[in-house]
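First, one chain by itself: the form predicted on its own, in structure tokens.
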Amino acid sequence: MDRRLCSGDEAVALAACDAGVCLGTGYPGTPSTEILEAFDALGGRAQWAPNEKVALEVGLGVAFANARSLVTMKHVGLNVAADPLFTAAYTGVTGALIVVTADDPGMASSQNEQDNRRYAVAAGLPMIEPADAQEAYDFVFRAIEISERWSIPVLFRMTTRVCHAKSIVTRDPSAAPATQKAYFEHDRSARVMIPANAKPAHRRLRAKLAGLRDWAEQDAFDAGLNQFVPGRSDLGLVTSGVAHLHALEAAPDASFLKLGLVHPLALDRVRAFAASVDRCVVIEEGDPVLAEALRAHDVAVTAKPERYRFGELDVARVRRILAGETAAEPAPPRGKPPALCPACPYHPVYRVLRDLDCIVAGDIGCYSLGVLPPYETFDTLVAMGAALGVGLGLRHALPEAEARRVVSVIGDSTFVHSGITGLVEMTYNPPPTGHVVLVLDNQTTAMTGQQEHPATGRRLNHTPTTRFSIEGVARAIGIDQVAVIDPVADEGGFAALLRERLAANDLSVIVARRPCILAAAGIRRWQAQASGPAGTAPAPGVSV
């Protein structure tokens, strides 16, 4: 018997290996990042995509080839991938397509705490939610079975605690569905979503969901996705995900209906369960998604009070919910605020931005810590790539004196992810005062743990590949004023350059290039191991 200590992320990777997943692809984002890194370490074929939309499209292509694919992202990444996701529900798949959405209740490392169970309803896709690492392993197999049986993508919702908490996982490769050899078969009416094909495809999707609803009532229980645990008749708890474990500790003698298949719901079984107890409470982390769905179908359940939709649940909070407590909760102990590393190459950049009194349209990444003391330079932070569009909007609207102070600040990985189209917008609709885009290139995806991306010239496993040139793309788009500078080696030169560009009416891109201090040793090692120009990262320096 193979038993090992795994996080939920590692358990998903282990199951993907045991299930013969052909390709794992995604974009790094806490708390999902470690899935593909673990999949690669286990010998699976894993790769980082430029963004989540591309990752999902690649995974869809794999599934069209009758092979199995795993696509991973954090919850806000599904917003980026939503366009192909909704249509993939119509096209269906021939091989399994499992889309992991790692939600972050409590916003441990995110700009919002959206609940992606709502995507399952909106897109019309089944969603599975494990409670711990063992279920994360087992439920991947069930997700593959569902995906291949109903020819449909499956959403696999994890949350921060499930992703990162470790527990014993018993490995059982024999439980994995048998794989088939990849092949392609023409099916244009199913996969080419012109209106004439999309209309019947929508009807097929709804028929699949109806079949899944019937399956949820009994077979999902037989498969272990849904579970009934008898207990007290005066209290019944409907649970899902890690909230089940909190509820089990808070009220161990209650009756439980644990839902691993959270969409479509086993409505008849839940209705019967609710009728069998005096009081039925839904314990769920995040939005009251299950409670609202059950109430909409006249199932008599009690939802948690509004205050408990914010942040993560724990045993104490579940006890408060069951006790009906709505008073203010004890304040959590103050933690140490995050800060830029002492040797971070962003320090001179922020000193200059502060001293020049810039209006900074910022972006997602380590550099967002510039909003904190001692610099306090960030003025906006909305979404990946938003620095460019927001900065341009400010330039268009502000009086000239203020407009000239606006700078869009974005990281290298984020620029590749979703900054390029903003740069195209800048050349297509240039503000009268011009604009300055500052790309902070530390040659890694630093905030999520120093992952590679196309502009590093290395794949997920650090082997060399073609390097995307940020400055080359800027010039190709039509921006004449493009400079590359090391702000640590020449802080005065960087300050003079930025001051000059702010005063001009030109469009300009400044690439402030200096390796992340935490990634620098690894970058040097991988460069030494690489052979040929593909493995050579750009050296720090100035080129105008």
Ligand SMILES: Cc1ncc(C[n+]2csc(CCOP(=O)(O)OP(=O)(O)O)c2C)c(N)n1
The other form holds:
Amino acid sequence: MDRRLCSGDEAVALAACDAGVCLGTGYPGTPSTEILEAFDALGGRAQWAPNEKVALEVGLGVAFANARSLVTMKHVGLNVAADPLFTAAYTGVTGALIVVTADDPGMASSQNEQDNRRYAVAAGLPMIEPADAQEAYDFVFRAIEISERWSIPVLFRMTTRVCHAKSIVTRDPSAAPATQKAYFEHDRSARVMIPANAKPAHRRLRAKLAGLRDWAEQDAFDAGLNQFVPGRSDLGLVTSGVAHLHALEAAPDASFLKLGLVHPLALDRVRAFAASVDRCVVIEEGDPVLAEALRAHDVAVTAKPERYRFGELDVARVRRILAGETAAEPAPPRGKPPALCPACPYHPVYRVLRDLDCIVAGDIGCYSLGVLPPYETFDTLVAMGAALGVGLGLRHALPEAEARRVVSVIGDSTFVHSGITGLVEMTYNPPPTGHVVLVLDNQTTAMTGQQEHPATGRRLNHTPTTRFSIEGVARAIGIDQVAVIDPVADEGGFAALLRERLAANDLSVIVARRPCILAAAGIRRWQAQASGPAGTAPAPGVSV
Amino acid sequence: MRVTNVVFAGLGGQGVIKASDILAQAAFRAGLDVKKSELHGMSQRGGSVTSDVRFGDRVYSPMVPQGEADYLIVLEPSQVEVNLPLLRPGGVLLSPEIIPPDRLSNKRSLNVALLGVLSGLVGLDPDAILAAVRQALPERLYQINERAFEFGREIAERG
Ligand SMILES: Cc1ncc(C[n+]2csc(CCOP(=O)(O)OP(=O)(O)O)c2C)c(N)n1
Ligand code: SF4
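After the form predicted on its own, can we look at the form predicted together with this ligand?
Whole complex next, starting from this chain.
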């Protein structure tokens, strides 16, 4: 038996390998990033997509070909992928489509703490939620079985403490569902969602969910997805995910109904469970999703108090919930916030933005740290790609003197992810004062641990491929002034250029290109390994 | 064996997570149930990092409840005070001052030196922890770290 200590992310990759997943794709995002990296290291076919929507669509294509696909993203990534997701629920799949959504309750490294269990209800898709790495491994097999048996995409919800926590995993490839060959069969009425086909498809989806609901009541228990743990009759706990483990520790002798299939719910079983104990409490992290759903069906359960919607749960918080403790919680230790690395190429950029007193519509990445002292240059941060639209909106509304100070600042990976359509908007509806977009091209996705992306010219496994040209795309879209500059080698030139562009009424894109200091050695190594010039971004200065 | 709770704390880049990985591996190889977890979203950029390791016959939650750490190992002086509430009454604090900096040929091996101190206290075979150090590091770094580990062990023996 192969036993190892590994993270939930690695466990998902191991299971994907053992189940013969044909393709893994996604977009980096903490805490999901390591899944595809581990899948690649294990010899799986793993690739980064430009964003989550594209990843989901690629995964859907794989699953239309009767093969198995794994698509990974952080919780907010599912917002980007939501459009195809909702209709993929109608089309269904012939192979398997497993969509990992890695939620971040407590926002260790995210801009919000949305609870993606809501998406399962909204899209009408089954959702599976493991509590630790062993379950992450086992449940991937169950997810594939459900996806193939009901011809339906399956949402696989993990959270930070499931993704990153390490625990012991016993690997058992013999438990993986047998694979089939990829093939294509026309099935236009199922996959071409014109209204005439979508109407019956919606009914088919609801019929599948009804079947799954029945399955949840007994078979899901036999399959180990849902678990009943008998215990005290005066306290019953309905749990899911890592909250189950906190609850087991806080109240080891309570009765438990643990839900690994969080949608659709095993309503009858929970109802009987709640009736069998004096007091039934739902212990769940995030929104009271299970409690609301159960109470809507008249199942007598108690929800946690509102304050536990915020942040992660832990053993102490579960004890407080069970004890009905109302006093204020002790504050967690206040740590030191992160800061830009001392030799980060963003320092001169932020000095200049500060000195020119810019109004900065910012975006998400390492460069968001520019919001902290000593620079405090970021004025907005909302969602990936939002720098462009928000900056344009500010330019449209503000009086001229202030409008001229507005700059949209976006990273290279973020630009490819969702900045391109913002540039199109900029040329389509230009503000009277023009606009300036600053692309901080550090030639990596630094925020999430230095992943490749299309503009690095290297694939997930660092081998060369066609390089996406940020400056080339800006020119092709019709931006008036496109410049590439190294802000470290020529800080004065960078300041002069930005000042000049802010004063003009042009539409400008300035690409500030200088590698992330932590990624630089790796970039040199991959470039040396690559045969030929592919994969090398043109040096700044050659293409102003 | 009841559950032993260990928390490592420091700043990004100091090897907090490496140290906790090593201890977790040693406990795993000793045949114990192990869980470890941390938040490492922005850790590479010098912010605070803590990492929890729990081992025993059966471990449930991957997080050490506040005020229940048996051992708190801190790699950076400024992080001692803020993390003290994690320690249980009577728990053991290992702070960086116990390793005189001039005794380490490379200050980056502070994490391993403190593991050496911990190795005599934590109920695992110290040699098994050293073996886990060897496995976790590239060969060229091993000698420096082995010396740091042994130095930590001596300090613990001297009390
Ligand atoms: C929809 C969505 N997907 C993923 C993320 C996680 N994430 C935030 S910024 C970012 C990319 C940062 O890369 P880049 O723009 O190159 O900036 P850098 O970190 O290198 O400075 C990622 C992957 C997110 N916040 N939202
Ligand atoms: S990781 Fe790279 S991009 Fe991020 S702060 Fe450090 S040098 Fe800058």
